[in-house]
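What follows is a single chain, given as C-alpha cells, in the form predicted alone.
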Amino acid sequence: MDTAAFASPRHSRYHPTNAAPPTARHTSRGNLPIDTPPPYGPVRPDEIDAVARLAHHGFGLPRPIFDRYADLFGVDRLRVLRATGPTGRCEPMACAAHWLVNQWFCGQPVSTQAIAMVAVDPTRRGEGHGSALMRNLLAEGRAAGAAQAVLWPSTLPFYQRLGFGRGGVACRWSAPPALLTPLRGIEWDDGAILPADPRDATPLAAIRRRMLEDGNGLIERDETLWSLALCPDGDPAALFLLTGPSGAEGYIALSPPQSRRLQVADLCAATPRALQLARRLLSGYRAQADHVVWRGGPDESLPLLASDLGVELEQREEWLLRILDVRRALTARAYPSDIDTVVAFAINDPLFPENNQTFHLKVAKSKGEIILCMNDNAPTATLGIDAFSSLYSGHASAKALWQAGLLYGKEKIIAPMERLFCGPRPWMVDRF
C-alpha cells in the first residue's frame, strides 16, 4: 500500500510496551547461542536493514526516505512476521506499521488502528507470510481498543479476505485558476490571508475540529500527520490562515508551482469567508500555474463556485475500513438524533469469533447501546465484516448492499439501516 509514514509519534497512546514483551529463545548451535525470537512481535535493532529491503521491493522507498521517517517517528510501530531464510536463520519475511488514531464518524471519534507499509518478501510471497502477520496484526489493534482498522490498499482481494471492505474516498481536483477567481458581489472586506507557521499546527487542530464533527470518516491528526500534511515533501508548505473578525476561520497551505501546477498541500474552509479568501489567494498564481490541484471529499464546495466548466475530477481513491470489536464499534459513533428504534446484525466474521453473532442496536438521542432483546420480529440483517465495515461507514447503502447480494434480510430491514447509517459521504486524505 502506498506509505509516505509507517510510524506515529512516540507520545501516541498506543504503546507496544504495554504488553509483556517478547522473551527471546536461547538454544546452541556449537559453542554458539541463537536468538531464536518470536514468528510475530515488534521489529529488532538487527532487522531493521531487512525491513527497509522489503519497503524497498514493496513500494520503491528509497533508503534514505526509509531512514529518514525512521529517524523522525521511530521504529517502535514496526511489526514483523518472522521465518527461516536461506540461510537457515529466523527473518523478517513480512513487515507493517500500526497506531492508534480517532477517525469521525456521525460527529463522535472512533478509535481506529491505522496501518501502513505492508510488505512481503517477494521470494516468499504466495505462503501465507502476509496473511499471517495481518492476522497477528489486527488482533493487536483490538487488543489495544480499536474499534475499526483503516489503510490504503495496493490491491483489494488481499485485504477482502481478512475482512476488509471499501471505507471511503479521497478525490483529487483540478482547476485553472482563473476558474477560482471571487465573483464580484461575494468578497468579503472583513477578511485577511496572513502567514502562519507551518510547524505550528496548535491553532489549525480547532479549526479543523469543526470539519472533523461535521464530516463522516476524516483522521483526527496528532504530530505526524500534521507533519505529513504541512510538509509533504519534508519541507514547510507556505502556510496562510484565513482569518475574520473574530480569528482564524480556514486555512491553506501550498507548495511551491511545478510544471505549471499548483498543489495544495492542506486546505480547511469552516466558513463562506474563508472559502471565499482561499479562492482569492489561489486566483492569484494566474501568472505561475496553469491548474490548481487540490485533495478533498466528493462534496467538495470548490468546484460550485467556479466560474466557468473546467473543474475537473482527476482521480478517485478509495480507502478500506475494517470492524475489529462490532459493539465497540456500534456504541461509539453517533446516529441522526430523530432516530428511536431498535434494528439487529448478524455479522459472519472469520477472523474474530466475538463478532460471529446477533448485535441488538437500540439507537436513541443519537447515541447507540447494544441490547438484550426478545422481539423476534424487530428487522435483521445478515452480513459478512467486510460489508458491515462499509454500511458502518455510509460509504455503501444498506439498499447498495442488499441488491448486490451482500446484505441478507426482509425489504423492511432497508429504511431504518438507510435512516441510521445516513449523513455526509465518507472521505480522508490523510495517506499513511
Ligand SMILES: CC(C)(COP(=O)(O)OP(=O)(O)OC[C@H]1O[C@@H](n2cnc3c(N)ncnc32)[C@H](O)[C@@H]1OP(=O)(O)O)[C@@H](O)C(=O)NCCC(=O)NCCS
Given for the second form:
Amino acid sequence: MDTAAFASPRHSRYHPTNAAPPTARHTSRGNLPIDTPPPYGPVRPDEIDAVARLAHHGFGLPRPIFDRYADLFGVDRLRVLRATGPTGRCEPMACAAHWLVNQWFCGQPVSTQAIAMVAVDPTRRGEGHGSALMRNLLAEGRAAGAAQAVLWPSTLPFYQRLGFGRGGVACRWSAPPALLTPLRGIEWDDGAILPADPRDATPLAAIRRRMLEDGNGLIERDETLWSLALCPDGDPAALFLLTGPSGAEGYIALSPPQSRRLQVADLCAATPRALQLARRLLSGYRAQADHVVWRGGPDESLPLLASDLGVELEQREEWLLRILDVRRALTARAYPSDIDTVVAFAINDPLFPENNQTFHLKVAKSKGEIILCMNDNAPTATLGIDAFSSLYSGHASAKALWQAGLLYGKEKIIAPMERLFCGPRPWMVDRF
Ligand SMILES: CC(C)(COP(=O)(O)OP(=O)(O)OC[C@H]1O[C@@H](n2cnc3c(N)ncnc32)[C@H](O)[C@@H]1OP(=O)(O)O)[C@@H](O)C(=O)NCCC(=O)NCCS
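For the form predicted together with this ligand instead of the form predicted alone, what are the coordinates?
Up next: the whole complex, starting with the chain shown before.
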C-alpha cells in the first residue's frame, strides 16, 4: 500500500481548465441536449469549482486542502444535488463524498458506506436539499452492497431524521510524557524501536489486523485512510516499528511536537512488549513536550499504565451509524460463540421499505442467519432504524434503549439481546 502519492497537495487534474469540455448528448427524455443534468449524480468536471466552494462554506476548507482531498479520495467519489440557482442555471446546491470500506464487528468485516463532506449552499439551507442528497446517497450505497453507512456528524438532528443513530466513539487522551516512563524491572530487553518508511503501509496493515479482529467498530483502511493516518497534514509522520524477537508487534507514528504538545498520529500496540516500547519512546520526549496526545478508544491500555494521576480524557466524540440493509448487516457480523438463540426485530425504517418488517435472527456458532418463523408469539423487539443501528454496533445496550423508550418489547427480550451485542465498546479514530 503506497501512501507516498498522497503525501502532499497536488494540482487537481480535475480543474475545469484541465478537463475536456462536456459533450452534447441526447437522452430518452426527448431530443433535448443535456444542458440540464439529472438532479443527483456524480460531479461533472465543470462542477468541481462549485463543489470546492460548497466545501469552503461548509467546513472552511481552503482550496489547496480541497484539492488534496480530491486527489486523495478521487473525484469519482463526489456526488452533487443540483437545483436551479439565481442565474437560472442548474448548478450544485449540495455535495457529499462516499466510498465503500469494511468496518469490523465481533471479528468480522461488514461492508460499509463511508460518507464525508456533506454540505449545502449556505443561501439554500433549510429547503430540503441536504436531506434529498442524503436519501439519494444512502440508496446508492445500499445498491452498491453496503450493509450500513458511517459518518462523523457536526449535527445530530439532521442525521437522526435520516435514520442514523450513535454508533461509537473516538477519544482524545493526553498525558505528561514523564507519566509514561516504563517502570524499572519490566523493561523488555528483547524489544527494539526501529524507524520505518511511512510511505509503505503494507506491514502496518498486517499488524493492525489483530486490532480489527479484537475490537468493535474499527475500519479496515484503504490507501486513502492510511494516507490520512500517516500523513495527517500532508507531510509524512515519523514512523517507528515496535519489534520483538519474531518481528514487528506494533507501530507508532509521531507528528513533530508543536506548542509543547506531541501528537501521536497513529498507534497500534498488539502486545504488552509493544506497549512498553511505545511508552519508552514517548517518555523520551519529556524535554520537548508537556503533553503527549493520542486518539483511541474508551478502554485504552496506556492510561492504565501511567505512573501517577494526570492522564486526561480531553475529548470524546461520537460517530453515527445507519443500517442500510438489515438482513445483510445481521448476517455479516459475528456474535459471541457461546450463544445459541433466536431473536426477533420489528424494524421501522421510513427510507427503505425492505427493512420495514420483522426479522428473525438465529445465532449459533458465532454466525447469524435470517429464518422464517411462523410463531407469532415469538418475543419481539420493536425499534426504529436509528436505535437499531446503535444496538447493532454495541454502542447502546438493549437495556439502555429499552429504559429510554427507544426499544419496545417484553422485558424478557432484553437478556438475549444484551448477550448478542455485548463485546468491546465500539470506537474508530479514522477521520474523513
Ligand atoms: C447540515 C446541512 C447539510 C443540512 O442541510 P439542509 O439542506 O439545510 O437540511 P434540510 O433542509 O434537508 O433539513 C432537514 C431537517 O434537518 C434540520 N436541520 C438541518 N440542519 C440542521 C442543523 N445544523 N441542526 C439541527 N437541525 C438541522 C432542519 O431543520 C430540517 O428539519 P425540518 O424538516 O423539521 O425543518 C447544512 O446545514 C450544511 O451544509 N451545514 C454546514 C456543513 C455541515 O455541517 N455539514 C454536515 C457535516 S457532517
